[in-house]
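Quick heads-up: it's one chain on its own, the form predicted on its own, in structure tokens.
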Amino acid sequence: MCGVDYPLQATITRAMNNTTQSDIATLSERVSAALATARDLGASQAEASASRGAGLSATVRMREVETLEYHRDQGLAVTVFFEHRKGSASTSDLDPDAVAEAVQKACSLAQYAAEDEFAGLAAAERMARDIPDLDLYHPWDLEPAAAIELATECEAAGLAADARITNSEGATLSTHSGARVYGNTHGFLAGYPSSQHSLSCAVLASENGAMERDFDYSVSRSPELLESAGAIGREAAVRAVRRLGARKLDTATVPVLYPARLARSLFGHFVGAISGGNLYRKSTFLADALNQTVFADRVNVAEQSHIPGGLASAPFDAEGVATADRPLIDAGVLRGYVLGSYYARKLGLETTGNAGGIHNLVVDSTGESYDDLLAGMDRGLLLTELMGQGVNTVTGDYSRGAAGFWVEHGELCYPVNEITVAGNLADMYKQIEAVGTDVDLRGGIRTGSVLVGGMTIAGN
């Protein structure tokens, strides 16, 4: 293998079947004969990672089944340094000598490459040793005409769910697993396998010749932990009707209260602020602002990368990293970056193990549930759908558009839509007001509804 070796080599076996079992040792064989490769040609580092995997997605519209889709995908992809120059290539052909033309390929790219004082592996100490079985591989035997009744019931409960529900765009279940090997010429070599299932529905209601659309969803590593088939399409029909006879807002500054499954957004937008990129060209307003106040002094935030069964759980990073549980914001105050270690060697600071972005991110309750937060509103927004891409993570100016219901009183007394919400970020997350105990699963962000004060309702 010349000179390299594996002594950190780990794979989780538990619950595979035999065909995992067989993937994991022919990708592991691919990637370590791609480092070999590399070695040979001179690199003086390289990683490779394959993966391969496969899954079923069927969808149904108006009773009738619209697609039936069977994929399975592979590929490895290999990153080549000689020194300071970098070269990349992939293949979706594992074949040795494919997988030999693509390392060669890599070399070759490298050597017209810049020279790159930060380029390089992330430190060999950093490497995962311990690899934690995380409960992420549960995988589902599914027969085509089995996932067809799955989705058929599924959208038939949100079609008789109620009078005003007159069209559908359908409801789809997919399953996929599969497995994941990394190596690198530090002598790391481990992998593991996984599975992600899902079942949805969207539905459109009408009244008075206004239509409106909702939907529901849900998603788990493990079939068993799938919401029914009907109660999703009751419950996308239940969101649909709600939202009839939506009105226009005027321009106000009030409360808006983010339901669980919207607030998410609010903390994608700071894992984006305090990624390495966005911080090594200061296109952030969060630049600088480690430990400094940036939330509301009620907020904590952490990532938990081994959380049993998490969608976003990883037992190591895209660069073999050791994943680990960490405090991201404490008392409101921000505690870490969100680096790999390429950004990291440039900012002067060390990988946090987030090569390929964040594992788990943890937003604790404040300990009021949704219905204390919708009680304790005076009059302000409860939003159902934000629309657009309007945030500036340079500024962080905050504009989408949005429907939801006007609150008075604690009480929802009508939808309304075609309206914006907007702030700023920096003060919005100053001013959250309290998050939710109606934690949801359904994503790397795991967050109650939040409660945001003193936003901007354009409208009328």
Contents of the next structure:
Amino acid sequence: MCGVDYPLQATITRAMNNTTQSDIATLSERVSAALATARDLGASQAEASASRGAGLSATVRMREVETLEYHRDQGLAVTVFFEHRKGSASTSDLDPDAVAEAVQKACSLAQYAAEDEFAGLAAAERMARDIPDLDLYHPWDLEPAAAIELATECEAAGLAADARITNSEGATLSTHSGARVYGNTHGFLAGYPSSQHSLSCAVLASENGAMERDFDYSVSRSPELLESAGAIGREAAVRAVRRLGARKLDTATVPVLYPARLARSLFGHFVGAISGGNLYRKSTFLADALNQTVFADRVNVAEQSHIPGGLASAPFDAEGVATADRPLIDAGVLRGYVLGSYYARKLGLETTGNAGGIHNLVVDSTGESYDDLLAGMDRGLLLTELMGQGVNTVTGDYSRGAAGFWVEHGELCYPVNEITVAGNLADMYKQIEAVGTDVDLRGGIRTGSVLVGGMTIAGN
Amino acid sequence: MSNNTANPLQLAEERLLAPAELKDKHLDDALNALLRGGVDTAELYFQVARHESWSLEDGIVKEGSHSVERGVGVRAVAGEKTGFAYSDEIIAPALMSASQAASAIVRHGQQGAVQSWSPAGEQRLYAAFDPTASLPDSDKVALLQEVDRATRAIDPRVKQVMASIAGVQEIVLVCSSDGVYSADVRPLVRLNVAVIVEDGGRREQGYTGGGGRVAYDYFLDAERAIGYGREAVRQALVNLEAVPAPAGETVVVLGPGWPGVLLHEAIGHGLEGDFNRKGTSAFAGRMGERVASELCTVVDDGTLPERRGSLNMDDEGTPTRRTTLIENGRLVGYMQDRLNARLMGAEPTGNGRRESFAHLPLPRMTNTYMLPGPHEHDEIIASVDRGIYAHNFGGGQVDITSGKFVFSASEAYLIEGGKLGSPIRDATLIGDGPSVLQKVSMVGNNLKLDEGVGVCGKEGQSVPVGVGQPTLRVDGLTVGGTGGG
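Return the form predicted in complex with its partner chain of this protein as a structure block, the form predicted on its own having already been given.
Complete assembly follows, chain above in first position.
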């Protein structure tokens, strides 16, 4: 399944596979024991999840090793229900005694919780029946020296890319593999291994006493799908250098181009706004919006839970419910919510298999390339950075710090910073004029660049 | 109620070392395994944290949850290099294997020497008790229910109340090759209230809370918890009347207390030792220079009793202290952990903090605030012909290299002709750290610290912090609204 770019990989993969299989067996045993203990203590229902993982990360800064970190994490979380009373506990110690103690603690806390008729496991018939292999596990048994070498190569490419690159925050290679097991008293018990690797680089450019920082990164479940170290370093440098000489803009209302890496956030806010808790509390500007037009009619968005190797792919959700593919936005119209079983019951709906979140949100391109989008915008703001948390899900009010480029005639004129972009998400979604073909795969939300019709830029 | 007079070191040894029968010899062996040639410092950091939380929605306490995290982090520092490993099992073999892994940062060399251990001078800024045991579980539930009832009773427009209470007891023991052998027992509690109000189809939220290194009965004193509910409702109702915020640069008056998040973002992060050693901060190399108006004196103080951002010692065993960062406008101090202090030839300032045993210590803030000045709050508002008054904030963020920072106003008003006008909708404010404090033209005499809800994130690690300030007038910040500017 894997490529052979890294000669050591084949042998190490086998070794890790053995480890992981035994990890899954151990985790399954602990989860089963937790469920049995809960039953013994009188719980009418219970669920438990356990995970264990290990990894390595190496950071090189100014051509010297800065940190070498070995990661090893594990934990078990248990939730018990006494009819409709709920308690939960977790422990980082997977020793049988520590697990039993956590279950006891959850049971004792449940006695103080109020009767909540909606509390309980997801329905038994919704449990995943088969567990597809989603190609999530490509362990990388990287020797520390090899990790350091890759980080060194990455940073060196950034430092060498331009004379104005004068300093660095370093480059980091991280690799992590582990396993997760979930079980509940419906008899569901399943687990799977997964891995994730990343290489990132942040460098500083300086000119005339001003400094600018920027970064680039690559992340993947499979080491051979990482972008090359040199390309990441060079891209970080290009991004930092082009910010030099930034100025403020005058306050204006203009179109704004969100490049793919930032456009993801627009759809992240959307997921938050159609999530169960916010819908139930009506603490979202998209309350009661099902089957209504909430985006421009050219926008189509789907959840695709089973993309092989996808960063948010999962065979089942945090309650054991089978995940699926489904449309969320169809020609601008909202066709689904993001629900786990609890808020689904409170809303009189069915779970959508989203306990724990969305499993790959895919935004269809409207066919334009990135260059088409820039040309189509003609005059406006290309964003390169967003800052702060200025998004109010209750009202949709949106106001964030920004940096970017002023664009005239579809060409980048000069860098800008110390400005804000503001609007209301409900309006911004309807003003999406195009979604580019330049899809960014580095996250659970996959979208190309997004052109938004008109937003308020505050500056001078 | 636990024993408030417990000795932290004794308690830490009992809870962290005794269960695995770890003796001085094991600690010594581990440090020796870390101390290969070229290693300047080897350190073991033992930690156990017991955390609980209770949450209320729809008028009922739906759930209590509890977690335990325990482990040891080991670190070898050689020059600017750090080797780090950790284990969530506190047993001798795991300690040895983590030590061997961390020491791989240097490849070979002869043995260094472990200095004899001595406990550092002790501060007692808070008692060594377990806050989760400071109130019976049934009383925690009753407290949340009372908050819910009282908050709903304030106004019929209140449609939802969400309240939560949480407590943690963290016990840490630091043992290092340069002689540190110190422990701290850290209680921390918080209570939060969020409300949704509705009027004529318009919905708004209000959010508040507080806490500190105290027992839960803190929230019962003077109906403090109910006061949080009242404050959340007040904010939400103000927002029902809010008009679009202006867009563009204007005079901004910042209220006292939590708006001190301005200082945290605009200058605090930029004065952390690591960024200055590496020359990546916009403040690097500016020691002694004028970076603020003469009215500004800013300190970081980890020694305020029972405050959320306070610590008896930092996570490297250095006692916390009060560090003056800016004195009458001049940059006079950085915040240091041991690594950066050593490399910069400076003193550690008790700012070496880590989220847990599984994270490396970094220079971090504790409680960061500006000292009071000469002006009355009302006098400052009255001095502004046209601008905004920002009374409360959400969070903020900074790019320490360019110096640009943001923070979002959650309750703000127009100022017209020296008087407060309409409330304005949520807006982000953006400014430039190295220049914003130079634009401070008035400083209030009303220093206030925040209520105790701050969480600071850096390099993926979260730690509790405090902020504070008196009312400030800043003669120009960019306000990111949608209205005419």
